[in-house]
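As a starting point, one isolated chain is supplied in structure tokens, in the form predicted on its own.
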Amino acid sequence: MNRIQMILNIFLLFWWVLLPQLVMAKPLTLKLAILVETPTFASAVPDYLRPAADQGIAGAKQAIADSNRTGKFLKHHYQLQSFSAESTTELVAQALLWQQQAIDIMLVDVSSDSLVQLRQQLAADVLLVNIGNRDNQFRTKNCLPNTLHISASYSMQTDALAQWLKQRRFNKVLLISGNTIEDKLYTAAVKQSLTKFALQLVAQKKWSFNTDLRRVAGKELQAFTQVDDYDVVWVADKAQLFGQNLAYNTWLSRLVVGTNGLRANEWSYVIEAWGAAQLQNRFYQQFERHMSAKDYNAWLAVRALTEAMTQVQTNQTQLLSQYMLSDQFSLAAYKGRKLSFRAWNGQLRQPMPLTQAQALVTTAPIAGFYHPRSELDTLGIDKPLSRCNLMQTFQ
């Protein structure tokens, strides 16, 4: 009897809720595009640490396939074009061409300078969705109009790690940083997080050597990390020039966190909880590799847009943007809780998995860190620290 009742309930749900939506649904097409700035790598970076050439683009394609599978019942169709280049000039030219073709929603994985150029050159009503740039300035002071941020900021990453260190009472930090622009931005975020969560910076060292560590890591790094007592080594090496060699090679036997060792990213192939294994398997079957954090960000961006179109039944960019920034929007994303946007700066709130090479360690925000609005807002730039008022650009 219980089974019959369950089937009857499902039938009634379809008849009274879903069927009217299907009957009233009108055909809609959403045209999207994705721009990727091709990264350059130093010769010392091993091939196995270099990302796939289609990173980000593959994630967007997966989301398009997922969305079209469900969207066909509502007569919704989603299209995607992609382009990658090293030159900002080429990226801007392609974006302008897409704008002429009435594509006014673009996913972008580009450097800070390129992001500014794109925003300046494109029409004000073109929506940019950042899936790769973590620069804090776009969430605090250089607030780009009509721009959403799926990618977690540097501060979201460093706050997640700092919360875990605080909980585990690893209070003394040795910070080792590289010299690239991204290293410096990440390092600044680390220092802010140390202050925010009352952790002690014992010493900071800058890596400025050209040594190939693959043969002499033990000797070189033990001498380099010989400083006062510390609980953990925090590494800032976005270029992957030395950080991968720090674990097990420090003067004191200590944990390594940051860009290497224990890391805080939006996604990792080790995540399987909350149904994530299904997404991982779909992606692997299609692209024969694991899903990266940028793939996941691109997938999230497309899914956020398609979810908004499903709810508001329109493909008008301004209405989609307004809905995504409203309190009514939420997105299920295989993370155990619904995601939403910070209305003041367009940053997507999301938990940050802390992972090592073979397993998920935990997920931030860590239990015990509270916020009056949302515990997710303990990660990254909170409203009082931001000059942004993004809602004004969507009026």
The other form holds:
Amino acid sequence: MNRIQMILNIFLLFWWVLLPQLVMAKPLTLKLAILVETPTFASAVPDYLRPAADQGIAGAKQAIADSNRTGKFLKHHYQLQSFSAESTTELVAQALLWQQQAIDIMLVDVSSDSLVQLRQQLAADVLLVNIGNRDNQFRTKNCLPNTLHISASYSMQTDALAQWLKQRRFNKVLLISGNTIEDKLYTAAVKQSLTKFALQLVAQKKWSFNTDLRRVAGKELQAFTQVDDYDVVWVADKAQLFGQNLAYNTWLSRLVVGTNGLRANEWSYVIEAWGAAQLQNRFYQQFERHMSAKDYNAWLAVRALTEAMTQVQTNQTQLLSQYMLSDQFSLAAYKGRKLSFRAWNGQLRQPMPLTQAQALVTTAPIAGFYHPRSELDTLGIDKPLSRCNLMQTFQ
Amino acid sequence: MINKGCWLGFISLFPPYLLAADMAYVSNEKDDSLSVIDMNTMAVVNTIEVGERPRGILLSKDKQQLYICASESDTIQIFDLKTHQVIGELPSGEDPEQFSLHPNGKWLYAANEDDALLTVIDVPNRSVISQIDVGIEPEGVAVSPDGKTVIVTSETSNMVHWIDSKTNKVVHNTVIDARPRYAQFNRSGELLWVSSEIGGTVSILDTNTREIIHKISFAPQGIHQDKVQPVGVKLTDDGRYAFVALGPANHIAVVDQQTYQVINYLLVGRRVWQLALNPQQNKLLTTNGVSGDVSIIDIDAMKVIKSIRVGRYPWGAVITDEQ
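Could you drop in the structure for the form predicted together with the partner chain? We only have the form predicted on its own so far.
Expanding to the full complex; the earlier chain stays at the top.
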């Protein structure tokens, strides 16, 4: 009897004391990949407005370096593979190859069509992390399973600007849109935000692209913006074909907001507070350019995953995504408050800085806009208006 | 008529510490200056130019000098308290932010935020003894009262690193809530208090097991949970109180050091981050970064008694009675 008890005790000692230490000390590797659909530009887009070729990928690399620095203390290691291509077919082929190599977490910066294709072709247990696509449909009705969205939706951007207009009492808006698909989606989001925050649409105009603005911007746009009195011009020009010429060329002496002028993106080089200067410095030293919003989103995506691995001590994708969507998860992201996910549609909640070329103007959510759950949920389409209920797809 | 003897008798009624003028030194991060505050009159009596982006400051062991982390100048300045002059520099590595002095008064440990290093400095020789690899954005530094253990917290790695001061090697890492900012040992050295800015908590670690034994959360009335961001922590030597600066919640939490219960919240200036106790430990000074002022708390009355305008972004503070 005594002997059995002794053996049992030794077993228990092993089970409770030694085993967890062995498990804790076990080295873990997390393999990630990033897929980027290379954007194409019309020749009218000036070079200085085109993003760097490694945009997004650089941000992910920075986060891998940061996380490995943390990981070495815990024997955790992180790896990244990257691939860029113009066509959906090539992107899907590469993703399938990665899937074969047992990489089941992929960061993606792709068009809406490619995102749908990837989700359809890849196995259900591959976690997709969207770092560039802002299309509202993926947050409201086209609820892709096992897909997280780090990039803010169009509505998060337009709500952020609308809150600022409301606070400043710039109520009357002249809306000018380009004619790309993205411009249409963004314009729809602007109109929803105008309604949501009770702002007035004075007039809506479409830019017709029959001139090269770099030569005659002054004349053309002054005539074009001659409508009833407005407080601001809200421009929807995702392709950067004319929006950059609106400021200082409006008929009335008015501000420009939207895709140009005062903008609401996840990140900008003007952000310094809350320790942001440290991240900006690290990035600049490594890549010799400023960190863009897409770089920041990719950085966030990797950091969310690696932070989950630090906390949960596992590299199993399913357990990581479950943890990220839980209430325990909080991500420090140099924005003065913790970030978390909206579990119903996989959207990351994050403050939206409003920036002009030389300074941070303010950060939304703006004080005074309340929400029962989190003030961050005043930005973007809220749960009652979303058909998504993704929680179970992550389990 | 009051004669001289009577005056002397009157003065001798007061113990010397009441006569010594406490002076507070506050580093102004964005003004590259120190504000000197007379704690009796509670007024700024001098503003002194120092190196670029001064942040952490602390007193030398003999209380004759201040060490100032001049982050952008990549140096630690030695500031003489008698002459109010910078009399020398210590090699600090790049971008020193916070630091801590070994009880022997000779070794200074400085966190180099941009390089993920902890630099160990020999103060008398003004030389670097060692540089230790730590996590991303090292921030809070503390040395145990017995001098055996050095702590550094890394803000982005979310870790407390335990370093053996004999070997200058990391011997253990404890994962902690997001963005650990500040570490402080209690007087006996048995416990370590660490604030987590984004986690919104203060963790208390047992220094034998190096495990978290308790976590304190804060809920000042009418303030959203996301704005509760603990930074500076100060413990009174009598074991009674712990003060925690709650950042953009604009409050100081008063915690019972024995039961870990929050017993009071005191409203101070905007984005309060660091704290200093006077030698008597009956006054607490808070630096309020965004509002550019400091608040003075009377600990016996447990009340904020004064706000004093200083420079832009006041960061670190020290109060001394030596002049």
